[in-house]
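Have a look below at one chain only, the form predicted on its own, in structure tokens format.
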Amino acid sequence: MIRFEDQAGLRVVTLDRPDKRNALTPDMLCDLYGAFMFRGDAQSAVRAVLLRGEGPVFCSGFDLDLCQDDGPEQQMMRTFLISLSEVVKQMRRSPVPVVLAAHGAAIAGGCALLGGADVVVAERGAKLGYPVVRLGISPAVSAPFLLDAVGPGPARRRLLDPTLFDGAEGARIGLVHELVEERGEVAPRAHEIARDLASKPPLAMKATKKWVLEVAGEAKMEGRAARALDASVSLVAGDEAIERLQGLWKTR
């Protein structure tokens, strides 16, 4: 459900579960984490990464059907949140630029992935957002990465308000870095950007990526991410979250 291929310096990582709108599973998150690890020959061969989705949308978030028969501790949701945090941190740690193509929709956990990318391309009408407070779950796990991308004011607004927003608004606040007009233009433009970045002198690019993270206070980010994850995980077994999730399945 995650496929990736290395092609002349560019690693293309694809969420490949279009029949489920690329809804994430624990296995997919594990594979995503591995896709941003560079070992052996890939350490020097990969110069940029493109993350994209197959089908009509980039990613609709977690596959909540997997939580339906979870026990009172909601272990599956805990696994989702922990794995998502690790993936976004690993994207940021990547020694090479990460470009993300957000076509159609990037919602909840799917939108959180945008916070790990260096460059995000989306179409003007794409649906973005963090609607999980409606389920009694805090999107705090995304807060450090969103705050770093858009600043305190827009981050507070978007985390507290479960309403989805479009790609144009995402660009206005700084979550999206380049807009295109049509959905079909997103992946080609993102691929073009990623290919261009992969063509740059690799040592200079890696040194720049490392320095950018250092200036941004990545060491402090790790601590904030851990505390934010704890804030989200602390609610998943609460009465409110369980009641809201059960209500979700009753409406399906």
The other form holds:
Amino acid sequence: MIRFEDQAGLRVVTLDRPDKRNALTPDMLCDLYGAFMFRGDAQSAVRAVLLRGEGPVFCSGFDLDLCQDDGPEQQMMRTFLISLSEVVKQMRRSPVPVVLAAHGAAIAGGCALLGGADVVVAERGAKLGYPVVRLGISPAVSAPFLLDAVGPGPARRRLLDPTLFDGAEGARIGLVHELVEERGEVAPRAHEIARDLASKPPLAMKATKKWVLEVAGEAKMEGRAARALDASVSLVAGDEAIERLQGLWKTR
Amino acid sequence: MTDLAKLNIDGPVATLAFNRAEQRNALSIELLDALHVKVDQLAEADGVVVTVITGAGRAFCAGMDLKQVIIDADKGGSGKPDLPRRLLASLGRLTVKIRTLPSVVVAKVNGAAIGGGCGLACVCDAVVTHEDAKLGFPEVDLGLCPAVVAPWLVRKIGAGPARAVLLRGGVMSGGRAGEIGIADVVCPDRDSLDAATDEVVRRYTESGALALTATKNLLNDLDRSRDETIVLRGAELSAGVLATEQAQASLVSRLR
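For comparison with the form predicted on its own, please write out the form predicted in complex with the partner chain.
Once more the chain from above appears, this time first in line as the rest of the complex follows.
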């Protein structure tokens, strides 16, 4: 459900579960992590990555159906949160630029993936956000990456408030870097940007990405991400989260 | 004597109001003392998910009480040279207390939020206002330095925009405050503010209280909101500038 292909210096990684709005499974997160590893020949051949989703939306978040039969320790939800944090960190570690096509919707865990990208393209009406506090889940896991992307004011607003926001608001706060009018324009534009980045001198690109992250404090990111993950994980087996998740099954 | 700060707790929603309407809720030492007491109560209150902070009457909070920051009693001031310093330190400590409340805090900016008043809005987790409200930091126009509230503006809108706002001084409309990120929700007029605030509050009360608190605590941890030192250093700096002849003369001219 994750596929990737390398073509002329560009690695295109696709979330390919369109019938489920690309809802993430632990396997998909594991494969996604792998897609941002560059072995052997790919090490020098891949010069940019495009992350996109098949179907009507980029990604609707975790596949919560998988949590329905979870044990009292909520192992599945823990796995989701840990894997998500690892994937975003891996995307940031990627030595080449990462372009993300957030068409339609990028929600919860799907929106968290934006924190791993260098350039995000979305359409004006795309639905973005972190509505998981409604489920008694803390989106803290995304906080360090969102803070880095948009600064503490907007990050605070968007992580505490479960309301979705549109692509235009995403662009205003700096989460979306290039805004297009229509959903159908997102993929072509993201492709175009990714191809352009792949064509640029690789040493300069690699050095620049690494340096910008470094001056912005990436050395502290590992520790911040670990604290953030703890904050999210510490709640998953609590009464509030379990009751609210069970409420979700009842309404389905 | 009326309560200078009114606290009302209704189930998961607490409302804390500055209650000095005739003085546009200007921050006197007495009002600040009263706010500390109420915020301490809130920190211990069980079951509060959202706290709304607002002002009685037309203003949200007009900033420092002019008569208490003027030192010379013959010119209408307090005659207490240490009062401005105490005021500013008290405001600084209050902002950290509000920031670290376990509930999500919403500033309902019903009218003017000026200087320290705007700082009290910025410290909140979300700011709701209306187009015609006046917000801003005109400190430099009066020869003052907004150092005590600067950390909260930086955390709200980022360092670059904060520098421009604080150095340019003046006040702005609620609409403009929304554009630059001081306000999160801007409704068209004062009449629609209640409904807009209720809507924001409802989103929080419908969410998991523990998830909200855990998220807020983590954010406070990551953006160093618990660090009282920087705010108190700011208060010292503000107090130092405020005590200068230039600033005092400017404040006296405002009083007339």
